[in-house]
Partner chain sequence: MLNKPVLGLLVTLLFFADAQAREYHYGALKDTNLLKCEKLYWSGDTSEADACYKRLLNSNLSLHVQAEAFWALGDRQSANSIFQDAAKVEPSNSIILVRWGALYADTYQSQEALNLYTDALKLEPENSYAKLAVAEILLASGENQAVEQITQLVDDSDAPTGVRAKATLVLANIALKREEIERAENLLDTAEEISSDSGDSALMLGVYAMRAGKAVRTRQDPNEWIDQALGINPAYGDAFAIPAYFYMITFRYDETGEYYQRAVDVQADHWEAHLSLAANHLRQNRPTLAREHYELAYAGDPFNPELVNSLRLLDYYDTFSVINYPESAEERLLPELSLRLDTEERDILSPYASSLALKAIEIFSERYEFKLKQTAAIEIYPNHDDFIVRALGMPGTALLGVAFGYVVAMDSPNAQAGEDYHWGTTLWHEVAHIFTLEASKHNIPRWFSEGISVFEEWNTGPLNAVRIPLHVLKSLQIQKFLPIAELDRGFVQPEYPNQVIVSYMQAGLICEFVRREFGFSNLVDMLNNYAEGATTTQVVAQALELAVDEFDKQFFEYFQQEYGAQIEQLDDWNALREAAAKSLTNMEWDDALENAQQAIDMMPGYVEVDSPYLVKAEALAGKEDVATQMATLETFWRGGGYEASALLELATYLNDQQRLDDAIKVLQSQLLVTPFDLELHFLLGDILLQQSRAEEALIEYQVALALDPLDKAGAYYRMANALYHTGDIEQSRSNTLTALDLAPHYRPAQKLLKSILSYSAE
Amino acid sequence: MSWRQLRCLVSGVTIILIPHAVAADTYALLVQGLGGEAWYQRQFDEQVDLIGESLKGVVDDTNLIIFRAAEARREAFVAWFDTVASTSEETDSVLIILVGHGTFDGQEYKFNISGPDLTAADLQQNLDRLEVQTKVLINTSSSSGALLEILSDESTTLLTATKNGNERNATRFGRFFARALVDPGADLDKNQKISLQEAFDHAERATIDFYDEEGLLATEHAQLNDSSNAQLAARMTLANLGSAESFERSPELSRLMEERDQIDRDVESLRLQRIGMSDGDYQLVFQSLMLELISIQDEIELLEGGDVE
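Take the sequence just shown and give its structure alone, in the form predicted together with its partner chain.
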């Protein structure tokens, strides 16, 4: 089979496997809990700064809400859900990030904010109110793993800093997670974007290294429960490392971007067919796709004013 025949096979399957993207909104809520001590307050300030700045590059300004410690109260939290519940559509996504301290008394998890704390039940009830298909909750607090049993279902992708509620010590994971969003080293697929999966992988490794290097017994074990069938964690972008993509593209640039996206979809299709192919055939087709991709990226760089070697 020639590479052209193989290439055709790939394109054919693409149509079946990859649905057209549907324009949708992402609603993001970033909540900073109480620090208690000044050191933690500074840590949480820094983390919320980093995460907030990163989200601004990937979420529409009007859909991004950040509650700093002073504003983060239960009423505000519920009010945000009221708004999203009334305005969101099924195809939209909801992203909630909690940065702070959590507690677990063996029965109930609480995220510490001013006034009454947010409980696991609060989180569950409010998430249940939303009819969006994609719900992501990131909770970097101590004891956050208590949520894994309560909120794990197919509609919610959950990231926690601990594996259960009994890991009660203040966590390091949040700091590494926030830093991952601005660290090119976390961009494992080199697409200038940090996905939820990449940020998790980077922060998880950094946390393990931290405890190893300090010679400490690890008191936290981060978990990512991606219960969606579509590898949501790998697809959800949390940070854009490159220049912000302009919404006003020239027709030529738009065409190139669309061609590049098509190649990406072809590559994904090819990967799905890999089991039935010899390594040589796979590399042949893959190389041809790469050459197309390289050519398109060269053109994009030229249009964007870059130099192509």
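Just so it is clear, the model here is predicted, and its values are computed rather than measured. Throughout, rigid core stands for the largest set of C-alpha atoms superposing within 1.5 Å between the two forms. Positions refer to the first chain, counted from 1. What changes on going to the form predicted on its own:
For D45, a C-alpha deviation below 2 angstroms is recorded between these two forms after rigid-core alignment. Core-aligned CA deviation for L256 between these two forms: 2 Å or greater. The Cα shift for L64 between these two forms, taken after rigid core superposition, is smaller than 2 angstroms.
To complete the pair, please output the form predicted on its own; the form predicted together with its partner chain was given just before.
No partners, no molecules, just the chain.
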């Protein structure tokens, strides 16, 4: 769904493109789940944009597949595993990233996509088909922590936005994780690359700060289970920051982006505090914030397009 389509639903999306170098022998799948409503759709669009552009720099083009929400169906997911299982070598790596909503009913975890949802059993059965030495599954959805017990073994590294399946609220970790991949501040060793560990640490801190600053009880606790190899997370590169020029912004563009981010935070805080508000009051404040966001987004697009000095 494009920004202009979402604009009709009073929402918006910003795409930040980052050039990167290429590495081989890694098969990557990025899956965008259903947003359910315009606000979450915008968030997932932005996250997939950022993660996808970052992966283009560290994964060969022929080995990177991105399923947007309309394309993300169970049969496409299984078909991708068919291809990787038949073409990969034992020394290769597989990286799977799920961006969206998840559910857990106390027994079964599901990742929400069009048609039949992806279940924990689907993930386990298909991962077991791969005879590669390195498998990494990143799941930023709600209830994603349910996979920790189901999929934890010596062959798969798991990153989840929650510590168990009972943390069912929509997560903020995914947004911070995606932004970490283009943030020089996440590059702790200053090697111009963002590793899995660095991205996790940066996003975890940002998530904790969000709840602290809003005075809210945290409803998510991200986990990184790297039982397959104690050093894997530290060395696996998810993004190449490239030249410093790619991060240069005019003071005006930086200001607008900061304002946009603050509105994002205001909307998330509003959603968390919706209980106790009447539907009318909530919709009035929500729409006001969305209209302000659209205005700022228009200015950002003009500046990024070079139409405004």
